[in-house]
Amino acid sequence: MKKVVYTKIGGPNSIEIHDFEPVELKHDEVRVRIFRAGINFADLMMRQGLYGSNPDFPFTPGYEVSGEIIELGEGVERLEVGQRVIVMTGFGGYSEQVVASTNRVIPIPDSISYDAAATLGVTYGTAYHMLVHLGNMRKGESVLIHHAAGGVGTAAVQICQALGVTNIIGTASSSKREFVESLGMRFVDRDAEDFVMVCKDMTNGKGVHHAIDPVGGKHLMRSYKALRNGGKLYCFGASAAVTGPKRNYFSAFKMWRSTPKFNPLIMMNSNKAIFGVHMGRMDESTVFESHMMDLAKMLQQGKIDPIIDSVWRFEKVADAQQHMHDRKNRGKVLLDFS
C-alpha cells in the first residue's frame, strides 16, 4: 500500500511516496480503498510546519477522501463492503487505503461521483458550517468571500445562490476576474481595490451580513470593518503566512504578529460576531453528518455543482501542491488514487 509522506519541513521536494503494510482493523473500524483525496491549503501549511495541529514529522496528510469500503471490522453494522463513502480522515488521507472509525464514514449514493464527493467534506462542509450552521444565512443578505476562486470560495458562492443569496462580493487576483464574475459575484481585485469600500458601497453604507476570511493577520480586521451592525466574520485559515512553496519565517511571524485581538466589550457596541472554523477538529460527528446529508441532497437536486480545477495522480502530488502555491487553481484540486 502506497502513501504520500511529508518527510520533513520543507518545500514540495520534501514529499515522498512510501510503501506500508496494511494495519489490522479494530472494533468498529472499516478499511476503505481510496479513489480521490482532496488537497486543502492547510496541507501546504502543514508541510511548511506552520499549521500547529499536525502530527510530528514524518506523517501522511489528507483530511478528506472518497472511496469504497473493502473490509469491515468487528462490530460494524450500518456499513457494508462495496459501499461508496466519504471519509473524514483528519490525517492520513493521501493513501491508497485508509482505516477509519465508522463515525468518520459517510455513505454516498451512486449518483454522486468520487470527484464531487471528495469536495464535500472540507470544502463544502466548511462553507456550509460557516454560512448556514453558524451564520443562519437568509435570502436577501450579503456575503463577502475572500479567495473566491478557490475550493471553499467556489463552494460558498454556490451555497449562497442555492439559498437565494445573490448579493455576493468575491476577492481574488486580477487574473481570475473572468472566472469569479462567471460564478455570479461582484469581483474585487484584491491588489487594486479596497474591498471594505466596495462592501459599503454595495450595501448603502451598512456593510455585509457575512464575511469569510482564510487570509488571517491584519486582513481579518479589514474583513471585520466590512461587516454591518450584527454582521458575522468567519476565520478559517491563515494563507498570509504562506508566500511560496518554502517556509518564510518573516511572513509567518508578520501574520501572527498582526492578527487583531478583538475585545468582546467593544464588539458589543456593533453586535458583531467572530467564529473560528476548523472542520478537521470538529468533535460533533452528528453535526458533520447532518451537513453532509444536506449537501448531498443539494448536489443531487442540482443546487450545487462542485468545481474541480484538476485531478492529479498521487505520484504527482508535489506538482499539484506547487500548482496551488502558484495560485493557479480555480476550484478544488484532487489526488487520484484509483
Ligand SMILES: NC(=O)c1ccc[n+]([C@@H]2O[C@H](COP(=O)([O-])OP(=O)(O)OC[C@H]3O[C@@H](n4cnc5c(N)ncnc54)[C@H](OP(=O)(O)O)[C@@H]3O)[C@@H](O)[C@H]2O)c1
Given for the second form:
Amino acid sequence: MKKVVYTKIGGPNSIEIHDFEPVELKHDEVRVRIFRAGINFADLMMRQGLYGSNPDFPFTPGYEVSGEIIELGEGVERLEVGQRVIVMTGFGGYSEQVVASTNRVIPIPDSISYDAAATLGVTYGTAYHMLVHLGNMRKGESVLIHHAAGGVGTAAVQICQALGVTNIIGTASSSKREFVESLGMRFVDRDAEDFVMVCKDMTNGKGVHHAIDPVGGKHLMRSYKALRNGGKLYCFGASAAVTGPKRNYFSAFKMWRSTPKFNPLIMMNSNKAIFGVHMGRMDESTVFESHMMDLAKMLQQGKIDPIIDSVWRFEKVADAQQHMHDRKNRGKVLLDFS
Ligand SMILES: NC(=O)c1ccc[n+]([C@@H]2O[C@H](COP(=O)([O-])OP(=O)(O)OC[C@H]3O[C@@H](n4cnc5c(N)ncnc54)[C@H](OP(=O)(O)O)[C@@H]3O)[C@@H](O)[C@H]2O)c1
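Right, the form predicted on its own is done, so what does the form predicted together with this ligand look like?
Full complex below, order starting with the chain above.
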C-alpha cells in the first residue's frame, strides 16, 4: 500500500510517497479503500509548519476522503463491506487505504460520485456550518465571500443560491473574474478593488449580512467593516500567513500581529457578531453528521453541484499543491487513489 508523507517542514519537494503495511482492525473500526482525497488549503499550511494542530513530522495529511468499505472490525453493526462512504480522517487521508472508527464514517448514496463526495466534508461542511448553522442565513440576505473561486468559496456561493440568497460579492485574483461572475457573484479583484466599498454599494450603503473571512490579519477588520448593523463575520482561516510554497515566518508573524482585537462593548452598539470556526476541532459529531445529511440531500436534489478544478494522481501531489500555491485552482482539487 502507498501513502503520501510530509517528511519535514518544507516546500512541495519535501513530500514523499511511502509504502506501508495494513494494520489489524480494532473494535468498531473499518478499513476503507480510498478513491479520492480532497486537498485543503490547511494541508499546504501544515506542510509549512504554519497550522498548529497537526501531528509531528513525518505524517500523512488528508482530512476528507471518499471510498469503499473493504473490511469490518469486531462490533461494527451499522456499516457493510462494499458500502460507499465519506471518511473524515482528521489526518492520514492521502493514502490508498485508511482505518477509521465508525463515528468518522458517513455512508453516501450510490448516486453521489466519489469526486463529489470528497468535497462534502470539509469544503461544503465548513460553508454550511458557517452560513446555515451558525448564521441562520435567510433568503434575500447579502453575503461576502473571499477566495470566492476556491473550494470553500464555490461551495459557499452554491449554498447561498440554494437558499435563495443572490446578493453575493466574491473576491479573488484578477484572472478569475469571468469564472466568479459566471457563478453569479459580483466580482471584486482582491488586489485592486476595495471590497468594503463594493459591499456598501451593493447594499444601499448598509453593508452585508454575512462575511466569511479565511484570510485573517488586518483583512478581518475590513470584512468586519463590510457588515451592516446585525451582520455576522466568520473567521475561519489565516491565508495571509502564506506567501508561497515555502514557509515565510515574517508574513505569518505579521498576520498574527495585525489580527484585530474586537471589543464586545463596541460590537454591542452595532449588533455585530464574530464566529471563530475550525471544523477540525468541532466536538459535536452529531451536528456535523446532520450537516452531511442535509448536504447529501441538496446534492441529490441538484441544489448544489461541486465544482472540481482538477483530479491529480496521488504521485503528483506536489504538483497539485503547487497549483494551489500558484492560485490557479477554480473549485476543488482532488487526489486520485483509485
Ligand atoms: N476553519 C476551517 O475549518 C476551514 C475549513 C476549510 C477551509 N478553511 C480555510 O478556507 C480557505 C479556503 O480553503 P480551500 O481549501 O477551499 O482552498 P482554496 O480556496 O481552494 O485555496 C486556494 C485559493 O486561495 C487563495 N489564496 C489566498 N491567499 C493565498 C496564498 N497565500 N497562496 C495561495 N492561494 C491563496 C487563492 O485564490 P485567489 O487568489 O483567487 O484569492 C487560491 O486559488 C483557506 O484559508 C482555509 O484554511 C478553513
